[in-house]
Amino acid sequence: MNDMTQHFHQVEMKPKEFKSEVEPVWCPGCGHYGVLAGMYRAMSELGLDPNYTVNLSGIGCSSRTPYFVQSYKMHTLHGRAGAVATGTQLARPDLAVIVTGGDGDGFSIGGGHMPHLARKNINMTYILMDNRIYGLTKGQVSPTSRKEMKAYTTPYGGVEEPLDPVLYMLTYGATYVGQAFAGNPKMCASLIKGALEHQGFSFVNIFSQCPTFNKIDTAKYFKGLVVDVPDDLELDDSSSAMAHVQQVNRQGKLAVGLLHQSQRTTLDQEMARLVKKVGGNAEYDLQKIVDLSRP
């Protein structure tokens, strides 16, 4: 194992044993099923102990995911899962912290949190199920929707350029960035596994078709656009990843695979150093920090 690899409390469990007693309620044909299958497989291959795993989410179809996974869980406010996950990780750095959400939850309602999760290098995995639509609230456009999208809020099509989640995360310093298509659960599992093993802020964007409200970004559409990342891509250079994604996008395609992985200290490591510097022990003594900050 390298320095970027995390160590977890481990158990031997098959993928199906990570299923909770709650059955998924997504529409037939929804891409989120593929993402969930990838999560089960990744958790099984890593041997994640559900007793030391927490899955947090905001609001949306994808944010129902924690109900379907054997773990501790918290269904938080719209767009606020990342903030709650930050507090969770700082309080319990021994846990595997997973956020599952959608493009609207993460980059519209919660867009103000995303750059800070990346720049602070919070030790967590953020899985974004990008269906380019607000599904739970019946089909409004999201920040990743194409201009061609005709929805309740844009009956004549959109006027805004769509946001690219991976370019956003690469810009703000995420130390692990991957992208996949939900129709390839094997790749989803591989990227999620790598994200969980990585020490730092891991972001995995997964194109996930919404058969009910998004009639243009179908499974067939995504499948025809995805292009695997080349083996010779310099993974530790975020500028190389950005250039590659932009080049593929200009060709009307979508880059999938591991795009970037680098290493720097995480926020919990920096906090531990600060506590030690001001006279505490290596464990968190946040009350002492609060006391010292008072006039």
Contents of the next structure:
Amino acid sequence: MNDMTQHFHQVEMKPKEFKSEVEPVWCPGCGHYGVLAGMYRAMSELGLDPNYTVNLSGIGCSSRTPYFVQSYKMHTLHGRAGAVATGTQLARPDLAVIVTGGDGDGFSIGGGHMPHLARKNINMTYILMDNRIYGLTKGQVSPTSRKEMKAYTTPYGGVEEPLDPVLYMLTYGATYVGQAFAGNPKMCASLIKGALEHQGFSFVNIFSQCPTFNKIDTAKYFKGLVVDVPDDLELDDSSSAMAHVQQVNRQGKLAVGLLHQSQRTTLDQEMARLVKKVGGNAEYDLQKIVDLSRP
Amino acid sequence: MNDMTQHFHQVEMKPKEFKSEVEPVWCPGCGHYGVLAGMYRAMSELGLDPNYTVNLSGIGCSSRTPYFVQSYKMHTLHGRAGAVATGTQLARPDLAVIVTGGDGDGFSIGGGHMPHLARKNINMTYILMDNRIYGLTKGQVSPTSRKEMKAYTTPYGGVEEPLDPVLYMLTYGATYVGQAFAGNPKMCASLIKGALEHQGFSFVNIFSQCPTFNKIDTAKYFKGLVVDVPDDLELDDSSSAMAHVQQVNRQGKLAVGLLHQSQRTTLDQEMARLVKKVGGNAEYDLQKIVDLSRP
Amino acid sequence: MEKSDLVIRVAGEGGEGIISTGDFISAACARAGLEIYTFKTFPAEIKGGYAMYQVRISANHIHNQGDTFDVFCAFNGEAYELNRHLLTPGTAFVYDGPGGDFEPDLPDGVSAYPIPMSATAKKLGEKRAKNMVALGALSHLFNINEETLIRVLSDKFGKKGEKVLAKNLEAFELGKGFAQALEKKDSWRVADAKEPKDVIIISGNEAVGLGAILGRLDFFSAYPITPATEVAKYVSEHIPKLGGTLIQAEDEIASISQVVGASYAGKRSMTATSGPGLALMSEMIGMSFMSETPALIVDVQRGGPSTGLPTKHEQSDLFLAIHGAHGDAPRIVLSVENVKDCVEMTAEALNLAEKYQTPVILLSDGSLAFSTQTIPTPKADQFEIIQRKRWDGDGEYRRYALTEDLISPMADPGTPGAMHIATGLEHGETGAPRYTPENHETMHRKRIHKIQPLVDEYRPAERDGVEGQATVGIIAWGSTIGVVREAIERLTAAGQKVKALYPKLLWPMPVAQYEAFAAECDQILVPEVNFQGQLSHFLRAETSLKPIPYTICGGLPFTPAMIVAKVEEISK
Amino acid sequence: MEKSDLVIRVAGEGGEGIISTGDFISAACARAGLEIYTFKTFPAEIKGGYAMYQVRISANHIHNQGDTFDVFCAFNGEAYELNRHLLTPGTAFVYDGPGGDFEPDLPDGVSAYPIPMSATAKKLGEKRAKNMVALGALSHLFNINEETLIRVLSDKFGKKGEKVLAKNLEAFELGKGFAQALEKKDSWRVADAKEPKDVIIISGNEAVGLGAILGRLDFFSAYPITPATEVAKYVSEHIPKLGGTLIQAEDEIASISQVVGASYAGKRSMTATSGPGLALMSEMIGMSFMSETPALIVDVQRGGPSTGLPTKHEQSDLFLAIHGAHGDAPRIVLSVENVKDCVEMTAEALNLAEKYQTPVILLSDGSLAFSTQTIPTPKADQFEIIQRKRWDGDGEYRRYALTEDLISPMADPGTPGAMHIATGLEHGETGAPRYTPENHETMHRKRIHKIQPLVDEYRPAERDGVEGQATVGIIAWGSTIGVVREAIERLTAAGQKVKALYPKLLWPMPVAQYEAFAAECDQILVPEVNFQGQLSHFLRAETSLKPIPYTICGGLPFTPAMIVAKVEEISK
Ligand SMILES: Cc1ncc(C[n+]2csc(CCOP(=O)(O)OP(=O)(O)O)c2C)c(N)n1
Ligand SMILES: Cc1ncc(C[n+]2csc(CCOP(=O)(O)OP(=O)(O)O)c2C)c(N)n1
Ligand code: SF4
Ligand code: SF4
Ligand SMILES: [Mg+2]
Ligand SMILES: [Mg+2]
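Would you mind giving the form predicted together with another copy of the chain, to go alongside the form predicted alone above?
What follows is the entire complex, opening with the chain shown before.
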């Protein structure tokens, strides 16, 4: 089987063995540590062979994550990790492809790529480390910042409605959507593990406090708001997930847990189908193609 | 009142008087003619002063529209009309700002700007001329193309799920969302008129056949599928609209009519509030600002 | 010029079969062992509007579209009006009449042949047969090989059934009959059929696609844009046969990003675009450079700047191709002369990207994009496939190891022991961030100097013209080269001491070759189709040459006659 | 250098108050009538990491950050380690001890002053008072005016309440006491207070913001990026006071698009970014050029290419600034020397965009971004505001009318009778699409030639150094100018025949000025902080000069001593 599941249960490594030689550079108390812990744990539980894993990211505090993980990895440009990862995944459908990045990276400059990752069902896992702020550039509003937040270039308070990443991704047709809080690395781990196992585009939004620049969306704030997804949510129906998220949002709360999972052909499977259809293979006689242009 | 409504009912012009000296260059039978007719009619009914109207567009057959309309206008770059229009609208909130463009222009290359037009509630009208194809470049799949469509660079058939523009815009928080079929210029006109009157970001998706390159989404095809929005739809609740659209889609049909309308502060109003808050005005003593940097 | 080097122009309303008429003539002549070089302009609008197809036919090798046409066939009055000023004594003029939409008032000396195309098509009850009537007439009047033409038509219409074929052949015969009834007043004729050659006939854009396939491309990311889209069209049809992938991305930024991602995964990867797309790719091209990830970008240049003249020819993206990224990020820039180059240099450019682990930009242009030409049939195995340097598994793996040739071994994901990070941040040998002044200098030198050997490894720029000292030396790039070749032929035939240099590697610059060439020339003329004289700029900056720029930028290529005239002007 | 031109460097862990210590010293000295010029490096990481603040203080005019420091104050062992190699005989060294985290093993000739900073702060029960202890010691040891320093501290901490102020002053006094108990072993001292000057103290980025405000900016679109973000921060605070608007866009493409849209609506509009953002803007800058819509883009350059060295200094975006768009689309490119220029040239650049209806790129760089400098207090009314040429209502309106000066009147939306289209397609005078060769040439000439007069209108590039013939002539741009100024002072003082030229208008190039300058120099030296010698490239391409490039690219600016040494080397 030419997909990434062949690399599951190939290694026995403890979570901490997935740490790379580079030490995280995040501020003390940063939620991103929790996400990273969740990743280590998920990879460990899956027995994911790091040699067949590619971690990609854009630019931001969160986008430093790949440096800290044992695997192949690429630190790309602000907003472009998803698009770069698309190339990697289609080129090598046997790899486990993971993107980590921030709310700004993903939904501001990278927002144009998101719909297409989901609707094309690129077989990758996208982990959004949502601190509702631009961390690395020292605290400007991001598209998930609450309107009341005063920040670097909004000294008189914000002026825009925030967006909801999971609602977006559900609308975009992501086939796996979960949400968690970085303060609960166990839930992070379980959702990331599920995402990695999922065949298709999986998205996990993780609320991750930035104590340095976001003084309103603190760990305590998040902790007080999260409510678990009820057991009876119809997981394979994205409209149920959307309705649920909207309802929880209206109560001023945050829904955490697995929100949606469904199956649809992935783009690499479609491509494989095409190759099969035309009888493609590495030994194909190229002269036949040349000859088509004879007068 | 410093908004565009002051320019309503300022002129008495017949629809055809809104025609510019440039003749449309579209193919015979192109749906875009219907959209244009709808625009003329809406402008006429509103008595919109063309001197205070700015039509903007990106690149595509649909993006030629501004050339054909009496008004100020700007023919910008592929995918950028919404972003350019944001600058125009914020700079001059007294203008009526209209964007016309294609499905590729708006949801492929321009897709990164769309969420922000809506969530920031930029006071403009965005008319998407959705022919489910790249017309101007001679027929490649667009993000709204149905999967079964064979096209220029998909000779063996498409490989991706199409997206639904109105579902996207509802998720993005557009405060006015309508959908119509170009074969019904009257409905187009009435939705466009409503969109122009609306304070905030208004979006009208218009199914517009491309007989030259899209052989499957013909006028006849569209005509057979449209179903009017029921009278009892809760217009101010975007979740109702989303549920309705999804339900109609599941039946393989297309919902047409006004889907959603609600009120929220527009970004230019927020900006005006800021100016007021700091006592801003054109005569403000700039020396006071300089003096803040004394040692 | 001997009369058997013939240029035929057919023009009319888009949709009247102008393009297919030209294609039939081209194919027939190619089958008859002749060479062809075509040139087309499409209507700027989608449907209708003026369309033009010009085909140059010769028994000898052809380098360009010619100065002007010898035979003009007008399908309607608009086509006539737009070309009337180009009719000179001696031109043969075939037109729709009687019964057409115009009555020509011809300049003296033009030989006119009225052929009732519309009327005949109408009579046949098949409006679309108009061009067949024209074709029959043209075939008879100008010795277009009837046998091969009929075979081409049979191959084409045969697929659509007996009846369609019969109808078209009937129209053809009627056209021929009208021509037979007319007196031949000029001496233009296509050369007689020769031994058929082993050729293909293909457009520049398709040829880029073919080059990519023969260069064993694995991954192509497309975003449509005129005049580059047909590259993707061609690749989309054939790449699955090799087991490869073509994806249409959401925009050009996504395209180049996907290319970089696929290349990181070990695959030969490319995209093709035009100026606006190349501009959008600037930042990610810098990332390809910095992270040393191979990437091929083909830029089919069009009239700029901005949306510009999207369907017209220009060679004006050289500044952007060489300088388009922030920071110091020089890359390999190549340009093609003709359709044959489109095949060969695309395959080669893929190799160079892999070998040097850097972005490669291959420049084509609007006049080649749709120009179909006969070229010797490429042999699938004539293309060497150079693989990127890969880690041999020895010792500790460092992605950016400082090696002697400055090129570090890569490792595909899945290579045990070689996990690493590729990054756009400044980094040390392992890829970990490193911001010290010394490291930045060292790594900069590595990335920038590693492509320098290419200047000597690459085949030297071809030289043309007289041996020894010349009064004028011409340096040309891109499709202008083919025009200069013919100008040089004419000038040397006229006894002028001229020579030319045809660089195809534009960056890094083969400075020594330029210097050696210039040493043998009294003056250097650099014709190019842009406003600022972009190659002249680089010659002034990087060599001791003092070029005389000769620039035009009206959306059309040069003609040999223009070059000849210019040389005569400056050598007075 | 007289001893009263003093450079103090303070370094330690980010978060220990390094930056505020430096700011207090700067403000106190500025209030004491002295000039200051600061230079900072921030940790590459968000929190913690090495932070450094260097302040040069003088009674005379200062042009740069100095060669090195005279006084070094180390807050911790890391800071000591990183700077130890820079300590030379004569350096004064103040450090945290006893009780600090290290014990220095000093080179000979360094005068050491141990001050128990941490221990004292601990005793006071306020860890954050560490820097106050240091400040007290520094003030006493090096004659930093105590009176103005106390006033600065009072102004700052007074706002936070009596208790906070008292605690800080107590720490300050204790530090002073420790210093008093030590014997002064060196002769470094800040110049005595003078008559206070009418100055402000402001960073390069804030100064760009101030220049924009004084240039009556209406609209700013921001996207955060190091090292440019503070421009937007400053503007966001003040633009509402003028009734203007700042929006944070979703990316840099949206930013420049919004700028073009606001400008079309008649407003003075700009954005500020760094290299990666400028690269992304390339296509829309071409649109601004083609549609002749004014737009100002400030590029605060950083270490490139790609993500590069985001917090470091480089001058390497000149290629992109001048050549970064497809097609021929030259634009006005300016660069600032210092903080004063940041104010004045930003205001001026807004005028130029309006006047010439074209994109203007203003280059600043990483070393100026955060450098605070004392500059004469700008007078709000010293800035002339040039409005774009607007239609006078006469005759028929044509947006792209061919006028004598090639600049066509614009019309804001809402002007009756002037409805028109602005477009990126090639167009005729009305704006309607027009693709004829003649029109393309004419319009190209209009757009490209209209900015040429600027070469003469713009104030001539400043000259420095000896009159008459020089052995070496230096051409510098950007913040390197300030370094060269001092080198020229030293070299001429030493009797060397050197001179310099300081261009601030980089495109279109003032060729005649370069030629005239070069005519008086035996050799031309061009120092710049990039790898390829980017200005040298343009000088070679567009003038007859044969510059000797002197390039460094380690993330740090030049020092006067480096320039002096280089001049001595090449004039041997
Ligand atoms: C093209 C480009 N524009 C801007 C930047 C500057 N930049 C770096 S990170 C960042 C935002 C980071 O915010 P987010 O993605 O939310 O990540 P976080 O730091 O909060 O984890 C920005 C704007 C950049 N690197 N590249
Ligand atoms: C940056 C850039 N990329 C690509 C193009 C080429 N292009 C022009 S129009 C178009 C798509 C048009 O499709 P759509 O927006 O759906 O409009 P339609 O023609 O169907 O009305 C494309 C890809 C361009 N002009 N600019
Ligand atoms: S700035 Fe915020 S997001 Fe970045 S490392 Fe610090 S706490 Fe985390
Ligand atoms: S190509 Fe299609 S969209 Fe374009 S004008 Fe023709 S019918 Fe309309
Ligand atoms: Mg964030
Ligand atoms: Mg379309």
